[in-house]
Structures are given as structure tokens and as C-alpha cells.
Amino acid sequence: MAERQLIQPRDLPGPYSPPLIGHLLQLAGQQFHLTLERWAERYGPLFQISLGLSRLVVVSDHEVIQRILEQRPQSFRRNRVVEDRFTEIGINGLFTAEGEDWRQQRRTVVAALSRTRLANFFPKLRTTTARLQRRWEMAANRSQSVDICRDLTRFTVDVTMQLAFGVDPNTLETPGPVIQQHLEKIGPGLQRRFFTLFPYWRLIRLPPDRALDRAVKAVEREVEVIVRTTRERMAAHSDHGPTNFLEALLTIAEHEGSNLTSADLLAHTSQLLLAGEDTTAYTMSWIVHYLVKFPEAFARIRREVDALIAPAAALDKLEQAIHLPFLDAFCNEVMRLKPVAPNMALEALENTEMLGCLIPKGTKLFVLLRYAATREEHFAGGDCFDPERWLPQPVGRGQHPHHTQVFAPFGAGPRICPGSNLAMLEIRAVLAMLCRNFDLESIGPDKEVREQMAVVMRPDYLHLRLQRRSLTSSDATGPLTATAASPLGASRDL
């Protein structure tokens, strides 16, 4: 039998590519991920694009993507352009690290985010959630609109810094400039640099580049103070072992033979802070957006929360967080349709075959993580919003596609997000508090909230008016009834 002939990346289908610049103009905006998904619909599970003179292969087949994720980091790595852009601004940590650097950092992060550590941390999370509640109560009392993304970013900054660094910045109750305001400028600045024909900023700094420089310097100053304070605390309590991520890194740095420099410490801590606040805050923002879109689901989650925690105002015990099945189903469905990381830029470290194409070592890839999860062959009514699909189905109900392995909001394989447990705990705590205490009202023009990419995917505009809920005996207590648990009708979303 004749050996099958593999095609080359240049032979793959793809959209017309203008000379020299390729598809840079089409992919330079903050919705480039939607362009790639439209092209996947047209050109199939494997197609080519070009950025300048560089050819990239775009992958949307879920089986190939699963193999890629499972073979990281030995066979595939993050695109070097992403690493270079983070390295240039001095923030090259776990997110962009490769090889032994990644393995060492991951062990430290996993230890800092262990279930035991999260259990001990829960009282602080409860305190931070109460601060967010007070902030929203003040806005409700004054009939002020709430920038949901910004407030939730403040919340996640406070949580991440307490757990990872042992420092409570209390950005939720701090007036004036806070570290969160500098962090939120870094993502858009980096996004611009990912899709440039050449690194012009090495020759001349434009206003956006100077703004990025200022934001990075401000974060560096904040982190330097945290590192110095932590060193002093560790010296005063030298008989205690590391209690957080930063202390573990400092212990490694001071160990004989360690090559971890002060610049490395700054990079690792800054990137952990950047990753910890963006991804969770924007995930919660998308979920809140869907609560407004589907008020019947909001009411159902409220009844579920009331039955679990009444008369308390929020989750009071860690164990309560795992007893909110419909809230979890709702979150899963939002993350299926609005994952904050809908795609991933990777690079092949060895020759490999994909769907009859030989992918040479060094080939750059775009992996479309969301695309497969919206396809009919993997999820029935894939473009419809239906949280019910994540709940146990009645006996006798017809079988419908529900391939959970295609659902990867936190990634998959060895490099799956180590902070997923913390993220879900934060999400449950905030949503339980929100549904228990507030009513939601959209404001501004009646328009669809758009997806905007700035390293991760966020809502472009999400301002709401919160009204304090008037708790009564009829809606604040009591077990869920059959009516309360009635199915939420599927609604088309994408």
C-alpha cells in the first residue's frame, strides 16, 4: 500500500492574503478572535493565515486541539511572540514560562492554591466579598451606575494579593489611584503589540507605548514594596515556613544555588497578579451580563441561594459553595459561550501530523478553543444558551450531544490553569452575594454587549444599576419547590 502523502501548510486553504502585510489589518482589532472563527466556518478545521511574512496554521478540530493540549509543554509551547512581548516589559512568569522554569513555578503556584490553603483562606474571601457588597449597597443607595468589570477587577485584585502575597490592598474601599487601575492598562497595550508588522516601539515610543510603560512601572513599584515588606516579615519570623506564593518564591531565591533574580521575582509576581485579576473578573462579568439577559434564571439562582444560606447575606461556610447546582450549570454555560480565553497562540516544538498536513517544527499555531464547544455535533443547540444541559437529565429523555471534553474554559492537559478552584470559589461567593441582596437593571443604550480581546476576552461595556433587594418571608427563605426548579428554556445566543 502506498504511503499517504502529507500536504504542507502552504497547501492548506485560507483567506486571500495581501502581499507583505498578510492578514494583519484584518486581525489587528479587538475582535480578531471572531474573524478567526468565521474563517474556520468557511475554510474548515485546518487553514492557513499570514501575519506579515509569517505563515500560521489555525486549528479548530477538537480532537487535534485535545492532543495539542495534552502534549504541552514537551511538543508544543506558547508562541514566542507572546513570550517576547511579556519579557520586554519585564513580566515573564508562569503564564509565558516554558521548560524547567514553568515546572518550578507551577509547583509553587499549585501549593499556594491547594484545597487546604483555600479552606484556610475562605474567611478572608468572605471578608472581601462583604466589602464588595458594601460598595454595591452604597451605589444602590445613591442610585449610581456600577461599572461591573472594574468593581469585579478590584475584588479579584484584593483576593489574589491576599492569597498569593499575604497583603490586603483593599482596593474596594481605597479612594484614588489603586494598583487595579494600572493593571487594566497592561492587557490592551500588549494586545496591540501582538499584531504589529515589526516592533517599532524599540525605535520610537508612541503615546500608547508610553502609557504602557507608565502602567508597568507603577505595578513594579507596588510589587517592590510588597516584596520588601514580605522579606522583612519573613526575617522577623524565620522559624515559620512559607505561607503564600511570594514567600515560597523568596525561599527559593535565597536557597543556595538558586538562579532566581530580583527581576525574576518581579516578573513572576506581577504576572500572577495580572492573570489572577483579569481572567476571573471578566468571567464573572460575563456571568452577570447573562443574569441580566435571563431574568428567569436569575430568579431561579436566587431561590437556590436563599434555600441554602438564608438568613445570611452571603456564603458563610466553604462547604456551602458546592451545593449550588443550578448556579454552577449557569456558570458552565456562560463559560462555554464566553470563555475569557477563546483561543491560544502556540508553536510546534517538533514535526507533527495534523489532519493529513505535516506541521514542521517551529510552525506557529492559533488554536480555537471556543469554536468546537459551540458546534452542534458536540453540544445540542450549540449556539443556544441552555444551562439545563449541565444538569442531570430525566430518565427517558432523548440523548443529545454533550461532549464535556470539548469544554475547556481553564485549558486542559499538564498546563491546565492551576487557579481554577480559586476562580470557581470566587465566582460562587460573589454570585451568591449578588443574587441574595440585589436586583439588576441594565442602563444605557439597548445594545448587545460586544466581545473585546485584550490578552483575554472581556465585555466592552457593562454598566448596571443595582437595587437593594427587599427581603420578605415569601422570597427569602424556604426550600426550592418543583416550580422553582423548572427548566430554563433554551435561548439562541451566538
Ligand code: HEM
Second form
Amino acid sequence: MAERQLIQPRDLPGPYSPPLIGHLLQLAGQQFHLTLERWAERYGPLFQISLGLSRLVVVSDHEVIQRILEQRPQSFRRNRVVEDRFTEIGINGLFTAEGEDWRQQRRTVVAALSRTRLANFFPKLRTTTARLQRRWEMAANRSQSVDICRDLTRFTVDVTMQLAFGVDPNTLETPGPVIQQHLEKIGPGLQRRFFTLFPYWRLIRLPPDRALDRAVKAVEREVEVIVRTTRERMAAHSDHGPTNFLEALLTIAEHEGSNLTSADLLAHTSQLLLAGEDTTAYTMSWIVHYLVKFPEAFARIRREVDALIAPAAALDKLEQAIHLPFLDAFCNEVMRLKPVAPNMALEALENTEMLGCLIPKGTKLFVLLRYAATREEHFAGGDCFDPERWLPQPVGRGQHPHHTQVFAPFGAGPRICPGSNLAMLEIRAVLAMLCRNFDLESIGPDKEVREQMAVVMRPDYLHLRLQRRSLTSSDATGPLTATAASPLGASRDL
Ligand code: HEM
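Switching conditions: you have the form predicted on its own, so give me the form predicted in complex with this ligand.
To see the whole picture, the full complex is given below, headed by that same chain.
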């Protein structure tokens, strides 16, 4: 049988590559993901780019992406540069771990974020959501604008720390500077370091590098205190087993023969905090942005939430997606168009074939997850915002392409995000509270909200005015009558 001729990555199509620097300048900014997606449109499902002297392959074919994600950790790993950059600043945990180390860490994280843990955590999530509500009520009373991304990162840090570390920083009700002001500098600081000709910061620290150093130090100090306090608490109550991620880590570290150092503890803990914080806060921010853009959808979600919560004030029902079909459809559609991880940087661990090209071991890859999910062949009207597509379709419409397996906002395969259940619970709690209690108003002239990559994709600016919900609003019909009985201006219980 004649052997099929495979091409090499250097034979793949791709944009003109300037000598020495390759495409570094085109990809150095905070919108490199858009450049890659534009090139995918032009050069097809598999194309090459260069960063300095190294060649990378960019994949946007869904089936190939699926296979890559499924074949981790054996055949593909995260790009070594990503791991190096995180390790260098002392923040390397499950996200950047590989091989056996990854397997061990994964077990601990998955257990810490299990459904049972989440069910027990529900009362704390409710309390934290009520704090966010009070914060927004205060802003509404004073007609102050709200920086949505900042407030939501306060929320997600409070939630992640309570669930994963068993401490309650209550940054939502802490005036003045809080840990988020440091955390928010880490993403942009790292992003700058992904596309450089060489790691210049090892020779000279520019102002953004010094800002990154300061932010990392500050986070490290806060996490150190948490680790120390937890250690002391555990020593005082040695009679019960670990109840959260940090306690589980400390238990492992104390085990004879464990090679988990104090630096590892800090590194793993800080990375979990980052992984749970930015992603969920910015996903929620994108959702809020779309709620402002589509007021009819906002009203529809509100009716749905009213119908669910008003009769029994049962936020606990939020755990069951089935009760909020349109809210979930809306969130899916936002995550399809605005996933916080629109692409992933990976690396082949063995020779492999992709679409007739031999990809040698060690080849660096970008997989374009968002691009695949916006293609006409997978989702009809792929670049249009249409939450209805996620609801059961009337006969006829269901025939349009709707390939849910291409939708991967949480990744896929063995490394799929272990925090997705927590994230969806947070999102439902915040959205239900928001729709039930506030009207949204954008501020000033319509400014286009732009995508900005800072490890995760976030809105560059999202300031809104929140007003306490007006009971005369046009949607105050049907199920709303139940809530209209509550005194005007009084807060609804989420
Ligand atoms: C809407 C919110 C979130 C989104 C969109 C998101 C998205 C992702 C994505 C795309 C990945 C990479 C998956 C892959 O490689 O296939 C990931 C990994 C990860 N996420 Fe999330 N995430 C979210 C929330 C969370 C939360 C709340 C936590 C924990 C508190 C978390 C912890 C992690 C960890 C530890 C990993 C690394 C998993 C591994 O490599 O095995 N994430 N997430």
C-alpha cells in the first residue's frame, strides 16, 4: 500500500513572516486572539506562524481540537512557555502541572470542588451574594456608577477563598484596598511576557515588570497568612479530616515522605485562587454586558427568576438548571461568543498527524476554541447572538447546525475545568439577584466594549449605573405580582 505523503509545518500556509521576529509584533498586544482568528479565516483550519525563530501551528478545525484536548496529558501538554512564565513568578498549580504531578493535584482539586462540597457551601454562597446586593444597593442609593468587573472579582475572590481555603476575606464589605487590586495586575503582567523575543526581564526590570513583582509579592503575603492560620487551626483541631482544598494540601504536605514544600503550597493555592477568580468574574461581566444590550432578554430572565424564587424565596432551586432554561441559554450564548478562554496554547509530546500534516514532537500549537464555535457549519448564524438556539426548537428549526460538542468554554477532555459547577452556581446566584433587584443603565455615550486578553479575555471597560428595580417596569406582570406585595424599595431576598 502506498504511504500517504504528509506535509511538514513549514509547508503550511500562513501570513508573511518578517525575518527574526516573525509575528511577534502583530501578536504582542492584548488582542492577539482576534489576529489569530482573522488569520484562521484567511489561511484555513491549519496554518503556521512564527514567534521569533520558533514556528507554531494554529488549529481551528473542531475535530482536530477535540482529539488534541482528549489526548492530554499523554500526547499533548500546555505550552512550556506558559508553565515557565507562571513558575517564574511562583504561581504554578494544577493549571500548569503535567504528568504524575498533574494527576495527583487534579484529585485534590476535583475533590475540593465536588458537588457534595458545593451543596454544603450553598448557604455561604447565599450570604456572599447578599453582600454583593447590599454593595450595589448602596451604589444605587447614591447614584454612583459601578465598575462591574471590579465588584465581580470581589465576589469571586470571596467565594473561592471560602470554598477552597475556608476563610472569609469579605472583600465585598471591606472599604479601601483589597487583594483584588494586586490580583488584577497579574494577568496583564503575564500576558506581556508570552510574546517577547527573549525573556528580557531576567536582565532588566521595566516598570510593568516591577508592577508585576509587587503584585505577586502582595498576593503571596496574603496567601501566606491564610496558609499559616489554617495550619494553626488544623493543629488545634486535629480530630477531623480536611474539609477544603487548602486543608487537603496541608494534610498531604504533613505526610511522611511528601515532597510538597511550603513554596509549593503557596504556588498551588495562589493559582487556584487566580483560576477561580478572573474566569468567573469576567464571564459574569460579559453576561451583564449582554443583558444591557438585550433588554427584552433581561426582562425575560427576570420573569423566569421571579417565577422560581418569589413563591418560596427558594434560592436553593438555583442549583437545578432545569428551572431557569432561558437564563442558562443566555449564559451559554454569551460564553459561546465571549469565552474567557478563546484559545489555548499547547505543545505536542509525540509525533502526530493533523489534516495531512506531520506535527513533530515538541511543536507548539494554538487551538482556536471560539473560532470553531462561531462557524456556520457548527452553529447556524454563528456570529449572531441568539440564546434561543439553546432552547428546545420547534419542528424545522432544529435541523440547523447546532453542534454542542464544539462549545467548550470550560475546555474538554481529562483537563476540563474542575470549577465549572461552582462557576455556574455563582453565575446563577448573581444573575438571579441582579435581575430581581436592579434595573441596568449604561453610562454616557455608548462606548464599544472591547475584548482584552490578559491571560483570560475580559471586557476592557464595563461601568454601569444600577437602579433599584422599579415596580412599575413593563415586566411587572404575571409572576411578578407575588413580589409586588413586598414594600416598595425593600430588598428582595436574592
Ligand atoms: C466561568 C468560569 C470559568 C471558566 C470559563 C473556566 C475555564 C477554564 C478552561 C477553559 C480551562 C482549561 C481547560 C482545558 O485545558 O481543557 C480551565 C482549567 C481550570 N480551571 Fe477553570 N474556568 C472557570 C472557573 C473556574 C473556577 C471557579 C475554578 C476553581 C475555583 C477553576 C479552576 C480551574 C483549574 C484548577 C483548571 C486547571 C485544570 C487542569 O489543568 O487540570 N475554574 N478553566
